[in-house]
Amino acid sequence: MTTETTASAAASGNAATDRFRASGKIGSIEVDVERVNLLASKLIKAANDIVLEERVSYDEFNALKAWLIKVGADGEWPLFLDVWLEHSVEDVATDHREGNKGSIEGPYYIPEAPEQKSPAKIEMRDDEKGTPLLFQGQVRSTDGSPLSNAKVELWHADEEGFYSQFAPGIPEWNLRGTFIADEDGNFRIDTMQPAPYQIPTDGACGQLIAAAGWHAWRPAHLHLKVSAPGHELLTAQLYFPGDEHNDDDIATAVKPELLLDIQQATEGNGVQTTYDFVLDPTAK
């Protein structure tokens, strides 16, 4: 067995909340009284909806109530709100937009990540496993203009469903990249095509799956963030056609605009895909 395959739960978790608690994406939020009373007094009811409607016991309210401590324990509260719930905000943050559809980031986003200038080859190991992916495309605005030097941000799992910083034993930077598109907005990133892997069962998050009989599989897929200065940022999974947990995502992430095309390579081993992206101008 090697340092990668004994990855736990609570580590990959802890990681995830020590990120988020690093990333400044709740520095510079104002607390609305009336908002907060909104939100919580449904989500309060909702659940008392529940318990009343259910005929909820003392014994079912107590395995929750130590079941939601050992979520925090384990530091799964990232994974949790990121499989389940994430979905559906980034919905209603994205429904108004005209270009490409986004999905969820996902706790395993690190920033400031190498940057190369496109063409480049993303940062791996000499032996990484797996089929090379050339992942190509162009950077848009949504009145078909090209988007100069667009920012790609790619990161992903391994061949074994590892992320680099969330497990032991991987490189630090390893199958994450920044890349800067040409003057013509375009991209080509040589990678490796990642599989799809169970998110982490042996804490709380995979407590609940076994108790509800529902499974842990993610379909494989790639991370991106695409930018471009006056340009809304655009946060998507992309994912491959075939793939068995397309249909069953326990992160019901997928949609059919973000499925690839994925074709053998004109040159050397592997496959390849082109995929483009159309930015949103940021609202005056």
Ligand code: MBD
Given for the second form:
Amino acid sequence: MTTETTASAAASGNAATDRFRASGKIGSIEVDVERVNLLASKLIKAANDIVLEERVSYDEFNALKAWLIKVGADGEWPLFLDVWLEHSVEDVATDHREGNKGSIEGPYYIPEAPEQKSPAKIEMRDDEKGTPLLFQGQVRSTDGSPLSNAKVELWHADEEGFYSQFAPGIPEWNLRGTFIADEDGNFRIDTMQPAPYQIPTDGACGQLIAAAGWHAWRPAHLHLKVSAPGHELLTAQLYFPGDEHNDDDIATAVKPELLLDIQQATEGNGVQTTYDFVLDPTAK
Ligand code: MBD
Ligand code: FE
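Could you output the structure for the form predicted in complex with 3-methylcatechol, given that the previous block was the form predicted alone?
Whole complex next, starting from this chain.
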């Protein structure tokens, strides 16, 4: 067994929970009393309607109670919410945009990954497994003008589907980096193609998936945050054609605009892809 395969749901869940607590997203949140009243009332009513319509039993009610307790104990609230709810929040937050489609952030983003000027190679182990991937493109504004020195943050799983800082035995910033595009908005990053990702099977979310007879897979994906002064931050994911889970992602986060065009590399072995990002100006 490699160190990586000893990754546990509780360890990755608790790391994601700690990361959310440290993210600064909580301190700045204030929700109006009217909105809390509306949203909480609707949520409670929806749950009660299900109980009445489906005649939920005490055994089912207690199974739910035990399961919700386990979600917290395993630190899997970030995973649960990001897999089954964030995609709708993302749709609402970005449906005004004219530029690039985005997708969900998910539970495994870490800000301030080491910065490098493009062209660059992302941090990886000397013996990093997998297919080398050259990822390049240009960042532009909606009017077509290149965004010089745009920032491209990239993070993704390794060839076994594990994320650094959320699975044991992986160097801190492995397959994570912040890349500064050139004066024409062009970036060029050498990385390693990620594997499909399976939701941890030994935690509460995995228990639900097994109990409901679902599958636990997300298609292989690159995570990105692309930004430039005066433009809305784009959070996105990019996917690989032919992945069998592009059509049934457990997190419902695939969009046709986010599929890469993968080519054989022109230099060395491996593959390459070009993907351009279009950012919306803020305050139009
Ligand atoms: C992931 O890697 C991910 O991107 C999401 C959205 C949820 C769980 C794991
Ligand atoms: Fe992911």
